[in-house]
Structures are given as structure tokens and as C-alpha cells.
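Next up: a single chain in C-alpha cells, the form predicted alone.
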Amino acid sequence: MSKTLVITGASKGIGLATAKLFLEQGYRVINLSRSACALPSVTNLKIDLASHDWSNEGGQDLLQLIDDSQEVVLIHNAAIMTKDSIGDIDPAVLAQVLQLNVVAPAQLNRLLLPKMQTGSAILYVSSTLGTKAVANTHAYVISKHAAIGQMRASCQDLVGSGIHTAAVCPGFTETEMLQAHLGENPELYKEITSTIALGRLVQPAEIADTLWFCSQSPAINGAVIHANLGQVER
């Protein structure tokens, strides 16, 4: 049986370590990005899914790949982190992180859901910042509830398709993306770490493993799954 693994974003951090486990698990990856995915056996094809007309360059390319597959795993992973608050969001920013971590999942499913059989699946990268606010993050906390709210709304669009749906919430991952957002301040570090129950970091392949764990149980469906290594309530 052909089982293909869609991702966005798998060239660096949690899809790239998503895309190895898929690969390992005998699925065909194709990674959708601008950059590529360096692992070998990844097909990639070349999209800027922050453009809203992505679909009509590189659309049909895709629909030829998954063509034979009796099953789809479809991950959207790729996403956008600016720093902005309530006070100095600019529109355009806004729009543009909307785009990629709202409108492109949207537009991906809408694009492959006709080729998607019974047993495959649609699962959402959300984040901790899915279900609670840090400040000077506006639009990255608006565009992971809504993240979370999408995949709570394609559960129910998909009742009796067999395809099943969850948002894995990551919490603090060492990725590039977290390195950008924090730059390099030590203290920084420490006082996030502080707030984790076991005192470290996520790493990327403990998502992967989580990710696979929903894409293979089709009860988790409509689930947000936190992947948070505990929080620390004070």
C-alpha cells in the first residue's frame, strides 16, 4: 500500500525531524516549502505557501505526486513567529502570518481532500501559544488558536470520511525559529526553562514521535494534544 507523508516546512526543526520518523516508518515525504528538505528520499517541491495564489503554480504538481496513494498523512507544520503587540501590529504583518499559519492549511486541504481516502489523516502544528497569550506575540497567539479552531472545524466537515484530525500543541521546541525569536540571551533561556516541569527544552523528534502517534490513531480525532514536557503553575 502507497502511505505518503505531506508536510509543510520540513527542512529545518520539528518537520525536518518529522519527515526522518516518516521516512524510517516506510512512507513517501514530500515537503512543501521554499527551501529543501536535505534528507535524501524527500521529494521536494519548491512553494511559498505566504503567497495566497501558491495553489496555481505549484497545485497540480502535488495532486500528480499523491496520485496512487491509498493513504495521505497531511501535516501543516510550516509557520510564521513575528514579534508585535496590540499597540504596533501592522496589518500587512498580521495578514502575511495569517496566510501562512491559517489560509495555506485551508487551502491544502481543500486542494488534496478529494484524493484522501479512509485511514488518512489531517494534523495541525499548533503551539502552548494555541490556548493561552505571552505578550509582544500578537500574531502568532491569533494564528495558533485559529489553528486549533481549524482543526476542531475539519472534524466535523470530515464525519464519515474515515480521515481523522488532531493539533499538537508544542511547547517550548529548540528549533531555529524559538533561537530566532529569543536571539541570544542566556538568562532568557534560563528563566523559560524555569517554567518547564523537566527543566529543558522540547526536542524536535519528540514531536515527530507525538505527530506520528496521531497520524496512526484514528482515535484522536478533533484532540488538541499538549507536547509541553508539563508546565510549571505558579
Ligand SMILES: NC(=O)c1ccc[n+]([C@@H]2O[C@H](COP(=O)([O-])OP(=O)(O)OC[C@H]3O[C@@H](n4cnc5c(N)ncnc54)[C@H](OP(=O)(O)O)[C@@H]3O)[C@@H](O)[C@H]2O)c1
Given for the second form:
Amino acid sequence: MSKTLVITGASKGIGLATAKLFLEQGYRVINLSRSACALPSVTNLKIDLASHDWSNEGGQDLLQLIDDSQEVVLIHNAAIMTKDSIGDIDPAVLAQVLQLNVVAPAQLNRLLLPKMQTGSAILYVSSTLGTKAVANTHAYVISKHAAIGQMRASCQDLVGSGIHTAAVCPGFTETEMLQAHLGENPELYKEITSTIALGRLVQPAEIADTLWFCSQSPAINGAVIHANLGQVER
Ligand SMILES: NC(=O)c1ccc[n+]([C@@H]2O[C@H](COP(=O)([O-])OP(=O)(O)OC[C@H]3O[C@@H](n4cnc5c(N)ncnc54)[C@H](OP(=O)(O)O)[C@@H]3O)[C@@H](O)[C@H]2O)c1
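Could you drop in the structure for the form predicted in complex with the ligand? We only have the form predicted alone so far.
Full assembly next; the chain just shown is listed first.
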């Protein structure tokens, strides 16, 4: 098969919705995460990307899987969000967040680039918190700003390759990550949706649509695309 999506974190949430959409569009899909993506035709590589030496074993398997691909879309989606602040940040936790959210994408780029032909794309899933900050998400904010820098640097390094890149910045999206961050407090959900112009959470399928659009649009190269239903300014 000639078109392949390589995506991290497609076992749930935004990654799962994206894997489903690319399958519907005729792509072969390879997922890298610790637990499997349940969609029947997805190839799963069970990998802990927070471990710095994940590529020693998983890397060769991945290269073999994409060997016959003419076009590769690589989506850096897996991430963790921790609760921490300037006063209590644990350097070990910061290092782990950066490994998963920033270093693993760099490792994957380096591994796959030699196999990626003209027409391929590298997409980074950043966040609204890639361009602004809120309190108590110190490591995450740092990592999501880094993802945008990583995308911009990729764009410059890829000049002449025919490979395009973009960073998609989801707003509050209804996934386990958001649930874990906000807990079950209905008042908090009310407060959050009051900051969203369309008055509801983003659905994972809407971010999948945005990633699909970016992957098929070489004009969107070096761009930061916000997908957040509009933010209410006060
Ligand atoms: N939800 C939001 O409101 C929101 C807003 C802005 C940006 N984002 C971004 O959107 C992306 C997807 O988030 P989501 O909301 O869909 O999160 P999610 O539902 O928590 O899914 C996260 C994915 O990352 C994978 N993952 C986590 N740790 C991993 C590890 N050590 N190794 C490999 N894979 C790992 C998980 O798979 P396993 O657990 O199976 O390993 C899972 O598939 C992230 O980059 C996030 O920062 C989300």
C-alpha cells in the first residue's frame, strides 16, 4: 500500500478519531502507544515513548512497516499533562514530559525522514497552551510551546524536500486527558464552556478533520492552526 499514517497515541481520544478518519480515506495506519488502538485494521506497535531508548527495539519494526510507502503522514499526537508549577516542578517529571511530548517526536522524525518522499507531511499536535499559558500546568505549557518551535524548525530544515509541516492547536477537547485534568466537577465544565465562543467542548473528530485537512494541504506549511471553537475574550 502506498499511503501510510504513522501516529502516536491512537489508542484513545484525538489519536483514535484521527486513525479512524485516515482509515476511511484509504490510508494504512500504524499506531505507537502503550495500549492498542481497537480499530480492527490498525497496526499497533506497543511502545512507551516516555522511555528515551524506545527506538532500540520499536524503531526497526516501524521502518520495516513503512518500507513500501510512497507517502507518509507522521502525526505527533501522544502527550501527557501533569499538574505542576514554577515552585514545585520536579525535574524528573519535567524530563519525562519533555521526552514524550518533544524528544520522542524528534526521534521519530530522524528515524522516518529517510523513508519519507515528496508529498509526505509531519504534523504536531500542540495546544492552545502552545501559544499562551495558564497556571499549574508548567511542564505541559513548556512542552507545547516547544512543539511549535519544533514545527517551525522542521519547516526550515525541510526546505526542498517536498514534505510539509504544521502544528494543530486544539482547544478544550472532550477526551480522557481533559476529564483527568478537570475531574467530575460540573461547575468547572460550565465555567470552561463559558470561555468557548460556540459554548461547547471540541469533539475529537473535529481535530481529526483539521489534521486531515493539514495533511492534504501543502499550502499549510510552517503554520500554527488553532482549532478551539473560538475563545471568548474578556
Ligand atoms: N483534550 C484536550 O483538551 C487537548 C487540548 C489541547 C491539546 N491536546 C493534545 O492532543 C493530543 C491528544 O490528547 P488527547 O486529549 O486525545 O489525550 P488522551 O485521550 O489522554 O490520549 C493520549 C494518547 O497518548 C498516548 N500516550 C500517553 N503516554 C504515552 C506513552 N508514554 N507512550 C506512548 N503513548 C502514550 C495514550 O496511549 P496509551 O495510554 O495507550 O499509551 C493515548 O493514546 C495531545 O498531544 C494533547 O496534548 C488535547
